[in-house]
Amino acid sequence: MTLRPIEEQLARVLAAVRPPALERVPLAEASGRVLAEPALARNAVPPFDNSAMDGFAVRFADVADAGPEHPVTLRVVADVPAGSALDPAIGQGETARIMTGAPVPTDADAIVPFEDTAGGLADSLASAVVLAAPRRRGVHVRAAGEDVAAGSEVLPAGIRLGARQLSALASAGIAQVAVARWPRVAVVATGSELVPPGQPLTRGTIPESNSLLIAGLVAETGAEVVLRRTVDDSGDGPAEAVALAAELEADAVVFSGGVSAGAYEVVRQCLGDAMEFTKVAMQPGKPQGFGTTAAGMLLFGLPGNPVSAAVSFEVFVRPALLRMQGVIESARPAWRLPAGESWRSAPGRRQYLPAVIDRSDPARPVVRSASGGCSGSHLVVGLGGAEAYVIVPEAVTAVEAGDLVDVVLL
């Protein structure tokens, strides 16, 4: 039996994402969000020459030779605090008290914190004696500018915006961007055994969780869950939540379950004409549906095992979720650590295994699977530990403890 790299299904997937849909949104409603287009400053940042200290704006030159054995008094003509838009003429011997980020005057090239005077802040209306000479001109200048000029670009395109984005647009002048739409997930789970979690079981019957587990990795992309409900193994529940997840305008449906090679694989048997069901070299997750409707929504199947379905998600809904959006960089930070324990790997499979970092030896951590040493499909469990995946390559069979392996964290 030939698998399907998974390369291949990935690309097979990210080109049929259309390109997101763009609005513009006041910052304050921008946090979470993409950015659409690269953001261009309104204004310098800093806007104008400020000071970065409390103390007197100054000419270098009358100064230059300041010092405890040699002091320098200077006449205070002005008082400039944050805000104002005072510029005043400071001549030779004349000084103006300043204020950490008030405007420098136009006259000033340095400022003597009020640390570096005889008087300090209690004595800084009439005169300021210097004890100690900038080290040069510009010393506790904020140039306008530095940070970035007007019209450079501040943030690129493809950037989450969280509070530092939003602090560094704000400061740029900029009150609204251009961010990606939200994409709108249905999320289906499948299976007559299926119950809400706290009914009582009965023979045959399990708690279903793969809708909230589903559900909550795609809120995780930025996307919005517009609708989440079970299907049982007959009938057309698939398609029907395909029909309804069109009326709510989802870009894409999310189906757990039902596309495997059994008797009772519902998605399989509803949307054979609108999905491709193949198998992909991976472990778990070799079941794989995909395909989009008439009207460019796409469709997933993933399997209904709780960790096939996860790992499923994480290669290729999460991609595909995150180039909706137009993030240009998806990967996670990735770690190169020893194996704590031995494994094996299924051939020609790529391995992705729930994992734990333990940190006893904070000098030398190592990596466990989440599950006590078991790599079953259905250890959802064991799933709700894990702060990794450790990805294990096709032609790897057994990890062995002190092995370093490739781990993605979660």
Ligand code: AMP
The other form holds:
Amino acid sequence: MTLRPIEEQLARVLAAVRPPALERVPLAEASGRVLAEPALARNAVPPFDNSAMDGFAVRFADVADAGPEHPVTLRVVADVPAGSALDPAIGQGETARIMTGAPVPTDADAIVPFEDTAGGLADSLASAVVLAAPRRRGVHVRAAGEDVAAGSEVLPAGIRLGARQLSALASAGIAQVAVARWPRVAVVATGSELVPPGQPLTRGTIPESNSLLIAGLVAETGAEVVLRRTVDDSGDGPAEAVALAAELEADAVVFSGGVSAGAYEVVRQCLGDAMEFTKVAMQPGKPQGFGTTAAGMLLFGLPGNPVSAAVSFEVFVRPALLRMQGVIESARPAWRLPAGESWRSAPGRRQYLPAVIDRSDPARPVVRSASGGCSGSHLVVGLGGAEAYVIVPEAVTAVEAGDLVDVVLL
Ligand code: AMP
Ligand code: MG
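Please show me the structure of the same protein in the form predicted together with this ligand, now that we have looked at it in the form predicted alone.
The next block holds the full complex; its first chain is the one shown before.
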């Protein structure tokens, strides 16, 4: 059987994603959310011409010839602190003392900082002795609208809101924003061998780890985990979980395990009508299941090996969850780095190798397997040290030390 290209499987997944539902939230609740509409400035930034320095608001013409040899003395006629609404008239030979952020009087067109006067702050309420001419008109004046004009776009739709974005919106007078609803995701681990972590292991059992892995990846992708459970390999566990997820209004269910070619593939057996099971040209992560319920809930069937599950999430689930939020740019930062060791890659399959970046020579970082030269999809502890995936194209069967490879930072 020929393997399905990754892009083809991803296109099927993305085609099933519905456009995000919106909600309006105050800025203080918008951290981590994705902007659903362009945000337009309600006020200009800065809202008015204001001083960039503590000093004196002057008429440029009065002080254009000032210098240490020929100081110009101005009479201080007003004092304008930040927050003041004053707009004092400033006649020829006059000035107003002004603080950073205060509105520049209409009659003034430059600021002389205290540092350029003889008296500085200490002697600033009666007269100002200017020792240096401003370089030009407008100097140290922050112009209204210099950052953004009222009505202009502050941020486009599809941007995830973090600290810097929220402060930009706040400064533009925006109090609430339209954001995508958090996607709701159910995470279901399958396997009769799985016991909760920490429980004593009997022969044949292992600690269940994929549900934490996937729930964590869901959260990192900006979605909410509404259900996390483990079901065994007999019975209707997967179908019951889908019914419960629907009650919880989940947008997606992510299964791990039970999708490949063994005898007890419970996801396959239970959900064969709703999902398609296929083999994708990747390593790890070859067996993949995907489908939708009649109501449009996405069903992902990821292979159970932990590295396979992590890579499958990266390749198929993450892009879907980001699209559900309307994110415009979902690619992660990528580098090309020399391989620090050699390894093999299966022909005809794109390899995703959990990797670490070896910075022992800071001038020449190299990339290595996170599992010390091994690449087994069961090496879950090695995954714990991974900071990147190396992506090796389908046609490449061997990477030699020194070869440049594509590295995606996690
Ligand atoms: P499967 O895809 O169900 O055939 O599982 C493949 C391998 O992954 C088996 O060795 C399983 O024991 C292991 N595995 C499956 N699910 C989990 C899980 N939730 N936590 C840890 N290992 C798992
Ligand atoms: Mg299994």
